[in-house]
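Next up: just one chain, as structure tokens, the form predicted on its own.
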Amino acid sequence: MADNLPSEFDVIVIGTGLPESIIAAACSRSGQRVLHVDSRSYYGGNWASFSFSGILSWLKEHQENRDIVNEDPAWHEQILENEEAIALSRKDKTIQHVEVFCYASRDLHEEVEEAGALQKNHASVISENPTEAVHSAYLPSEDESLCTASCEMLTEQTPSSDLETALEINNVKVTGETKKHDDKTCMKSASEEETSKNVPTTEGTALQPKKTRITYSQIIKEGRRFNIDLVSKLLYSRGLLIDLLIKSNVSRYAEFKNITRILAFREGRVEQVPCSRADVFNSKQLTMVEKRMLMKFLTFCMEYEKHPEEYKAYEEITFSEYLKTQKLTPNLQYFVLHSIAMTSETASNTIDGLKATKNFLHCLGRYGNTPFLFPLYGQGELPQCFCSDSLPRNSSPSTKICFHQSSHFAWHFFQLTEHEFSPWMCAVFGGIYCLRHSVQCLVVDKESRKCKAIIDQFGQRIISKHFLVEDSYFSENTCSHVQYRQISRSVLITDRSILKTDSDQQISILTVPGEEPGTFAVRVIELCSSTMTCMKGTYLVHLTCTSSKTAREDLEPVVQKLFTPYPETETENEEVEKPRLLWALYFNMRDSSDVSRNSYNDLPSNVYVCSGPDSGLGNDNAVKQAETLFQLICPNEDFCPPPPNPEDIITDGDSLQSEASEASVILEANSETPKGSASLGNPEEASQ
């Protein structure tokens, strides 16, 4: 029962995103009593990763979340005369404009084995009234349109003789379609319907030999091999997060893969960019003169601060204009701007561009030939790494349970209490971790104007000195003056890489410049199956940019340039230049990273706000935010120091030690954990 929770803590953290998890770990290591809670049933919030069935359940959960009606809460009775309450929201409004499309066919005779998957009557989700373009960086209010996939339609609800039916669900039009093509059916977007009518089909096609085709049923059956990130990021090898993982020894909970190549999109073609010294001199794309020009400029960027006379006169212009003054060919200017500095023509000034280029070069070679790492099993592992900072040594045994099946940590079994306290962040350093545990309100003392407690879903009042709250938990009243930016996101499953090579295990990053002045560049990250984020024979592709419209409007033009929808029929000798799309998801995500604390209404001084993911490539913003807030709570304390040896902590006798060994039974990881994954402890070995 919830009343078994202790009634007092030093720090209460609401939300399990990356900043909140880092802060909870840091405070626990500093001896603070930490309560870490999340109303969700999964770790990470908008930093989470999901299996394929998990992402469908997440979509359904957001549709149900939108229908929640805030009723008059019973906790009002617990607020005393000298207190007032700050109500927290029951709705998560950080995700908008969700649209799902499935292009892969599926054999009707194959059974769906993954829970939460689409049934035989597939559905593509489109807006009934498409949102008009918004020409600023701010989207319409979150209540205006949330198109969420309702992906489960029972066969009995739609007779097989009906070729088309329509459902209206909260301003979302779900179009079901069943067509027979050699016992195959395909879920298609409305824009594809006309195209499919013109595609000739012949009887007996199924009898002809064909290339192996990936069907929707295969994706569902292999759904647990997918780890689909809500936010797409990479780790700079000398970035703040890598340094923190090494310093705190939290890196022992994760494995990483090197990004193997950096790509550029020019004149309708994808090509590889030389970035290291060896790549430059081995490149066939550059002339010998260009190679010398590029090496000279990159050498200057590594120590540009020592030569202010080279850039001082150009500080007020864009980095793109500055490159034109450096005797670089258009070819080199493009590579440096979009694939090394990873910016656009208008986004960065000269100093920002030089800093970005130096950072890129500084990170080269630490763990591989590119500056970037990617965590195996997806970005959702990182919050869990900080939550698994310590294993319980004094937990009371109950049932053994396996957490978060889409995660690498699904192979770890622990003793839990009936309260679903997670062991990730507890006993040794004094923290308690609860999922599916919502907080109704913050209790504020009228006289001191400080927050003194929370009231949870069971009506328990829990006292604390400091409160950290993820932005999405605040109500509309608290955020009425906040202007949020938005991030446009797309997740694609494809059948091959955007740049085919001898190896099918490439991990790539590509920046596609905006087509028109003022539009944002789109970052593309392509993951292969060795990252443990997708099934063999497929690639998982993430597209990200700052929003100017809905996610589909922002990103679909880039998708059309790089990919082609998976055809319903294909001939034996058909050659398709572009990778085929099997499945696509579009959504907008709130970006609260630049919101000032003063924008929130009447927050007590001991209530701190943690923002969600930003649109940047790295995680430096999350680490800086966590360290800043930690110093406010624990001034003069070391931020995430290395942990002490557990043998030095547990001194209560053999009984506790034996209990601890039972409580931390760790099954051997999946036998498919790829070889060659990077260990952060030894950069030289990892690079090899």
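These figures come from a predicted structure and were not determined experimentally. Positions refer to the first chain, counted from 1. Superpose the two forms; the largest set of C-alphas matching within 1.5 Å is the rigid core. Compared with the form predicted together with its partner chain:
- Relative to the superposed core, E316 undergoes a Cα shift of 2 Å or more between these two forms.
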The other form holds:
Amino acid sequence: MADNLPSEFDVIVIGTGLPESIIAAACSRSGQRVLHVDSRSYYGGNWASFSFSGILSWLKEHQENRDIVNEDPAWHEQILENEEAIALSRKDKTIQHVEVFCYASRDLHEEVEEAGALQKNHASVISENPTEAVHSAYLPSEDESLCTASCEMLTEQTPSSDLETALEINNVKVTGETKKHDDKTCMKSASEEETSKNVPTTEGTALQPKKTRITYSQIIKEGRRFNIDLVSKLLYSRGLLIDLLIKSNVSRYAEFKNITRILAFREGRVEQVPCSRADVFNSKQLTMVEKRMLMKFLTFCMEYEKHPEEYKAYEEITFSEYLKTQKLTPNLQYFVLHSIAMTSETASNTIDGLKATKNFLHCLGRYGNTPFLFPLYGQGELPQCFCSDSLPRNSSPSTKICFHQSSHFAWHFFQLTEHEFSPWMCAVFGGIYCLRHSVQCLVVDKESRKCKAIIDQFGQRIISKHFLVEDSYFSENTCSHVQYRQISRSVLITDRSILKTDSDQQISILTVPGEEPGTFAVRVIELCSSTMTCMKGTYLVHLTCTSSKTAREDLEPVVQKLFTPYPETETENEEVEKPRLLWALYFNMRDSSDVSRNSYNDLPSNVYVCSGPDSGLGNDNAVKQAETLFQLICPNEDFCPPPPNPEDIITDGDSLQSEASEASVILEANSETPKGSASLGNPEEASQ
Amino acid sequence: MRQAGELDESVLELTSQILGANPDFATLWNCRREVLQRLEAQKSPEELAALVKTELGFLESCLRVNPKSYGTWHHRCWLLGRLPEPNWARELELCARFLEVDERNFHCWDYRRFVAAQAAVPPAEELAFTDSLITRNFSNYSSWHYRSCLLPQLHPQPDSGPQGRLPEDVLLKELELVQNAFFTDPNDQSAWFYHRWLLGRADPQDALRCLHVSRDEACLTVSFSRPVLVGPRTETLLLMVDESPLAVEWRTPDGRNWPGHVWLCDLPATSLNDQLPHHTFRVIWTAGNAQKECVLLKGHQEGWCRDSATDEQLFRCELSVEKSTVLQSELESCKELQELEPENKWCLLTIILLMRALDPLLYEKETLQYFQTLKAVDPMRAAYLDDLRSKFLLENSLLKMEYAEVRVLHLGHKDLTVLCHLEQLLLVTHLDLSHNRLRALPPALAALRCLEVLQANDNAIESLDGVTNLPRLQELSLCNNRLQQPMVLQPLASCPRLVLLNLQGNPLCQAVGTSEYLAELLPLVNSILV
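Take the protein just shown as the form predicted on its own and give its structure as the form predicted together with its partner chain.
Starting with the chain above, the whole complex follows.
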């Protein structure tokens, strides 16, 4: 493939995170020739989502990454006299302090039959399982399919000590607790195997307690049901990203679910925050008078600008002080401050708080009873949507099928770039995507102080006018003066929701205020299995805060408040109040969002920096950044205008035909999506 | 085609093209019904089933064009009603789907009630359905209304009690639900109306309120608990005089033959003679299943029998007989809400109604204050509020009179704008209406058969329709009103005993020839002050 790459582009985008992908899509639509490369084997950079085995591989890759010898002097020879090079880094230094804990029992206690089969003859299990078969069917080829490779590697292992070595990579700690547990596991599983030989299975299962507990092997086996986001964000239903998705018609590639509840953690209890009219009406926890107070205050916030007399006198004080002056009980003040305005006691003043509250309410009701949407299959879908957008739409039918069956766009595009890319497509749509394609350096003309080319991993020199580089690609030399903030992240797999209700398919967001001054509020997003991010019977919980220490130090206190580690010896009758942890991951991610361009050393004017994810809840930052940078590259061009009608594109008759029929298939598929998932097609109608 | 009797599939095809584009075309739906009826006789059951299936599908497509098409929903009702084995479950599903799109589509609600009744869906299930829609959006009259139909079905009251009421535990739960709604959004009317239904009481039982017999006028007067139309084809009234039936002609006091509270009849001299120590008069209202008896004693001019009216029986039509603790706590929460929302008219009005239901006399002063606030925040309905206030004040006065057991009623200086409950004043002899804002003495005033003195000075009276056929009226004072033309005095001519008439301060006094006109019109009146 590499030798097929054209030697000249208008824009080269390095990194496939959300802002980079939006810019690449926008530039393609404006007719620019775009080369979009990523040295990683997956799309999205730190915006990516992984299956369970994928995240294990990510951890592993991350560790290997550290051993890469950065210096590859070959390219130096290509730099001419009048040129100098800005070397790019091949190490990813954005992730730190990774810690993994496994609480789920690793024995095969519950599912004697299946687990036994797995141990004896796992190959047959995989081929018998139809979903597994489909999964492997659309994977391109062995050497590229890092994900399957690792997945198979993991399932091959007896889920005990071997796995642990897989996890015991540098900087990844596995607790002693788990080790101890493992010893037991081995014993148990041995005896279990014996019984399974002698005792008929039905009797064996009849003896088991009714409630099946999820084991680690089940998580591994169902690993592809997980889509674990590295960043945990939601879409404000009137945020910039939604507007962009609709305006550009990229929304057709993604499907969303409404967040079903806003939660608060108060006095050791999780409770639901009523924020819509229907919520307030249905709330059991508010008194009648509180209902009125809350509705009255929120109605005021909706159009607070019209009533300056209500807040002018309080502009100088914090929002929390302002709330105390209003007719609100402490209960309501807490809800408004932490769960609706999502700020803290000290962070914002009256105006900021009112603005945040208004924004929250403004987003409410557009697609449902909360202001937020979550993309099915995870946040990692979004960069891919934009990537897919600038791709040709009349690719061969086989790839189309892949596209529909799999949400994992990355594989699809992987395939495309590897096998199907043709100069013709670029001529129309202008985008070429290469994963696992690293760039060694930027070549700068000494005289003009402009960047003129890149040299890729094969030593090919590719000329371009504009260069967009994601922050993590810069070497230490370039960012020696940059001060980065950090984001503390945790990903948990749990066995039940933090607030049980009739429905087990709730998507919740909870803000836990920082306890001591100087610590930050922790944002908890709990995803149910219908978001297609975790296996049935489990919940995927994301915790995020601005770091003050390591991720685990920052987040563990909150985890301990909300969850209980999976108890080893638990009598089944005992009702455990908190959800049990099955698995936990902590890591810190670099936050390059607030870095000013001037802090980087010696950047040529046509090299633009894209930041990694920020710690905020929405995606506005990424969209704003993308738009600003796009305007620098293509001044006076419309940012992501609606695409031309496919029928207006003149192609040969056959492909047009297939395109039309595909389109109808997509529509049909959309209309059959499960109830409650929001389609962005017709927002105004939905808001009626 | 219709006239030619060409009713076949081609008509279905043609009409479907038009109806498909515009389903609100009643004539075409009628055509389709005629065709379908004819085809029913001609086709085999299999063919018919296919036809029905197509028709149902077609109806659905029409509803998608216009989900609020009367004709389409009606046609569906008709069709389903004719099917031997209609699939009601599917129809319920259809309703649920349409209501999901628009939970306030009352056409669909109507159809749902039809389907639920046909399929005998348990009320509890339908109630749960309304629950789910109210949870989603409580601004939904249809849902609340459906509840008011379902709840009495779910909780039938013992036969003796008033129908349509709820047991207290259910009532309390509903009150809580509806309170949630109006505390969340006090400007939403649907919740307030449901609240009023909850606290309202059933129609009072039919009864004969009062029976009055007068020897002088040889006349028997009956007052009913509700307006009725007595006549050979409508309500039948039987009169028994001294236990033997007497055929009489019933008429209204004002002579108009329309439903009214009060009816009277002339009695033959034989029924009133003084030979017996007394005569008994018994009126039997067959339809109302009620009767009443009164006695005229020898030597007495009149005799009557009257329910000793308590406030509950008489006036608490808006709000009810429920335990006063429930009402009291409702009043408290409404006052709480009113403090938060001082300008909410629904809340103010509900407070007034609750106070009336609790104790109209005790809360009289407070009620009047709330009326004042209410008028200030809702000037658009000032006239309605004035009338309502008048009604309440009149009721209070009636109660006070009742307690005093007198036949004199003072209603002066009360700012009344309208007169009501006049049928309750059958026995009143002296009525003072001075210093109010009345614009008319309405026809119902003719029910005051015993009235001797009527004072209505200082009002804005323009017409005197009610001062008609008052057999005992002697004195009428109408100073400072707005009587323009001498013509309006015409009804007075029917009051045989009128001797004193004061018209000072009316525009007609300035008109030329008034005195002459009056002398001619009312020759028997001794003293006319102009």
